[in-house]
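Next up is one chain by itself, shown in structure tokens, the form predicted on its own.
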Amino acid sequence: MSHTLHRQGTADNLSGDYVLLAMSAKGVNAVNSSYALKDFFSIINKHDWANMGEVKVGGAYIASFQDIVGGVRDTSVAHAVFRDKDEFARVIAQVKKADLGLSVTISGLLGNLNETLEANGIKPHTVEVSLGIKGKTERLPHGDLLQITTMCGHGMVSQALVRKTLVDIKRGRVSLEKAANLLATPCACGIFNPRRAQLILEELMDTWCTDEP
């Protein structure tokens, strides 16, 4: 099971957002996996990645490539998102080329995961479905802003900070890009997409943050 599996929004945001994990398999092929890990940083960044990190060292939004490669361990798990569905196929064709041993998951809409599989014939071996959120569902915070709380699998993006940042974009203290990347640099594996987050938080400037202090 992935933390990346329970992100909500809609079909048009959720279009924009494609998660990509590596990792290797303790008592099997863990040892010295971490050249194989670096390896596959590499690959992300040689593509238009929205996001990346490994979660003892952070995302991109607080720590440097050189940083989250240096920090790579043969227990790491390696982490991207990617915004466009046609450059997270071309990033798919290069890991899958580059054959690193790797157990790889991906998350996103599953019609548009299956066409990347497809045009790089590859039969994924388990497709899990998340069945969304039981129990008490009222104490969530609103879906609106699940959208981009969600974008963090460990919840470390809290519902009070997306509200604050609203609340800062109105009144002119922030720049809707800069929000988004402030909104990324909770989230240590470095999944959250903070272009699909600059979307959201544009759409929802008109419905939120009228009551806000």
Second form
Amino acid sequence: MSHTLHRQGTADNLSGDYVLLAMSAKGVNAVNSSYALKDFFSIINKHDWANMGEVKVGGAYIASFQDIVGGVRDTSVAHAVFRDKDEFARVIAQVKKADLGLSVTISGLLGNLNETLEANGIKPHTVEVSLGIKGKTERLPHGDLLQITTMCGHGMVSQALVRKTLVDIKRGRVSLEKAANLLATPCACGIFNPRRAQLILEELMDTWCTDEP
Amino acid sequence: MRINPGKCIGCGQCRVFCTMGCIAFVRKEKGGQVQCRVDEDECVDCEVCLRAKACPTDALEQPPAVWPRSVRGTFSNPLVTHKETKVPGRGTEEIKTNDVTNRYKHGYVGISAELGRPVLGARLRDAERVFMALAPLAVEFEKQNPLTSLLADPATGKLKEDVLDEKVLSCIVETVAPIERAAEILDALDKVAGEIESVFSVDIISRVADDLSVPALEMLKRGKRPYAPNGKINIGLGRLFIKGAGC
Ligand code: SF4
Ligand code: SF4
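Return one more block: the form predicted together with its partner chain, after the form predicted on its own shown previously.
Every component of the complex follows; first up is the chain already shown.
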């Protein structure tokens, strides 16, 4: 379930993309862990998040903070996304200070993540990296689209939705911000980063035609 | 997923949300009412179209799934919690709780191939091809993974015959092995990549050593195998006793 891995992008736009998730381990320390998971969300909500969510309720672009927290169970996985490295570092500091006992996993450019951990005196425990896509890669859509769709690791954001969004922006039917927020809605976990999507869409406005594969 | 022809007005609002691009406009005869129809063989029952609440007439309907069709939703819809793992979706907790479970120990790596990811989805026949490529290496397939439970014969990597044509948004062949075996597993994945009809995304997991080096990454560098600059880190804050758990 490496849903926060395999995000595609440039070093530039990936530097505005930090995912944080917290959970307990089923059968080990899950009983009554919902209190700590709610505390985790409270910490997140005090910061400038780009998205957050819990899969059974949804992400912050379809559910309210109250609904997300209200839906937390012992088995929940709490997710949050940040666009700014310094803000992300402040969140990590708060999560460490809260000493919740939950397992916390972060995603982003490894160099930036390690800097953040070092600054907070945290030793990384386990690392996971992507070795890329194998097989019939010629069947995949254009890489520009993948930069957006891969932000939902469960593949809930369709390429058709991204294509429609691009056309709608070009025709002046929707703003970049609203388009990016719409793209975040199918991602049930709340790990899609609409602020990064907005930057990518803005870039594509100048270079994207409607006939790309 | 199905579209109720008695309700569909052919507005097409559902189409853009479809992850598999399998909702098409149809009509019975020239000049007749245009409607939408789901190609149910290509549909993976992810229910994204339904959750989008885009349909003005509530024409989208998810029929009760019976075996083997039922595996589609289990792997494709993250809101479905798998009966055995208690984890929503297609995989395990893998790295995310490793600081508590020690699933990946020092000296070992986790290597996964996620079929169908990104975008395309995959038939389970493709997953079987990957299983069969790895089974001769006597690797350990993650028992908690719902895909492993579909193996008919773990020794050969054969899946249950009746699920092979089922299509899912993605499913993960998850292995754990001593780090010395990593190169041959990755070689086998490279080889089987030429035999599958879809795509798969590969990842590798490794404990961080006491000196903060990451043995798997060192191995990849030595083997000149490229890996993405972005990744995931379990930051080791997990404990057996969680704050407030005594409440
Ligand atoms: S369930 Fe998923 S694959 Fe099937 S029609 Fe709906 S969005 Fe498309
Ligand atoms: S949104 Fe509903 S009414 Fe419109 S085409 Fe799709 S199923 Fe038919």
